[in-house]
Amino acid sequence: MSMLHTVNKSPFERNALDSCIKHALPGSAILLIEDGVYAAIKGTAHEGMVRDSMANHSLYVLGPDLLARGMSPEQVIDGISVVDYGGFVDLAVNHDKVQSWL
């Protein structure tokens, strides 16, 4: 059973992403949305944790949420796919369940 995990909180304010990574089964997908997109940026204190998680999980970041926060896809950690709203819908449809981490 495949699962899509969505994380909408900044890793600088909450531990939602850390909890998600620890509980997500290998092969799960993680989509960073809203303030969760800060975890996808190169050079932050959380980059190592995010890179390590990519060994077991597919990571995605919502492009419009990046842009809304003044960031660009060029700032995203290599290996994280930037998706639009249609891509978000595709991810939700292509996984059996969606788990939101708050």
Partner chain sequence: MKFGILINEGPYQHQASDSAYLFTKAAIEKGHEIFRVFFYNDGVNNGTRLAVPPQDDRNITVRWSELAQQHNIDMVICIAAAQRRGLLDEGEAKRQGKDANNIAPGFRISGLGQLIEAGIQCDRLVVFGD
Given for the second form:
Amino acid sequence: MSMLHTVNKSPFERNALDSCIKHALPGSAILLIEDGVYAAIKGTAHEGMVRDSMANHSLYVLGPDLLARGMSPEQVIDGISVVDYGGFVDLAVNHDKVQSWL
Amino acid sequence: MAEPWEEEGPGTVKKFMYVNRKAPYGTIYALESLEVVLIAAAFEQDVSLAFLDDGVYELKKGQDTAGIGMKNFSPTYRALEGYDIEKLYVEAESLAERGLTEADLLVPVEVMSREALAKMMDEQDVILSF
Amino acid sequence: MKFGILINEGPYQHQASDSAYLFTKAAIEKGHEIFRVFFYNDGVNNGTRLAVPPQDDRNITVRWSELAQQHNIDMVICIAAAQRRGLLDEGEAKRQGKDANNIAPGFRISGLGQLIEAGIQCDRLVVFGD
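Alt. form predicted in complex with the partner chain, vs. the form predicted alone above:
Entire complex below, previous chain first.
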């Protein structure tokens, strides 16, 4: 099994997602939560970085955090799965460890 | 009497990695992370510390906090060896990005590539970040 | 599956405690066990019973207390981090010569070893912080 990485920072504010992508081994999963969800939106300056990483990683975004910030699942980059907290738990179960990029 | 954490047998040894990505003093994370590591040493687990991103600044030589009225906790990194914590991994790319070299660090470490560190992270059982 | 939860940020200031709460609740609903919730760094402030948030807002501490009571969750506040930040139970208040204590129901104050133990005992340790 591989690792689940969580990122809770906007890519515009900190390098957490960038660093996570550079360290996450191919086949691992990245879940965007809290302010991290802004990275999942189409048409941002970081879309290229996110799309590139999708070649090697499965990307997820926490739906309740998206909606709270006025973003809808339709605005999410194709291929990023929207999950709820139950989905977050399942991701933690289905990967053998969780690393939080704080 | 067996301690509760020995239920799985006294031989239960997990690989714990403490990931340090934040600079010291601006926030308390580096100091309180180090305090966890000191306690962890008593549990006879396989402990390692990773320093990457701004975490490499924690190990910068010559820290002098007299002017900011805070405790200089950097000597504690040198004391880790006495706690049998000897696996200090520093990411080469993070050093280079900050114009630092191994000679700038206050304690002997193993400098490794981002790729090697990523593999090391993947081999852990528990990853703690603060 | 057995989960350990680490919360490194205080209530209201940061979403970490809210995220951890919703994760913990979802894990319980899916039939998983929460072995321990450990509060560290400013996360210890989640355990004060003296906070009075506006009535139309969530009461983060009460919410944790109720969840812990309903599901028999062990909620541990780190003693070293708590001492720094003025979070006291009755015993600590007496020991430190303080005139009051402020710990909320369902929380207990103990050492960092409880976090390491959670790392050893749990199948997954999930960290919520800044």
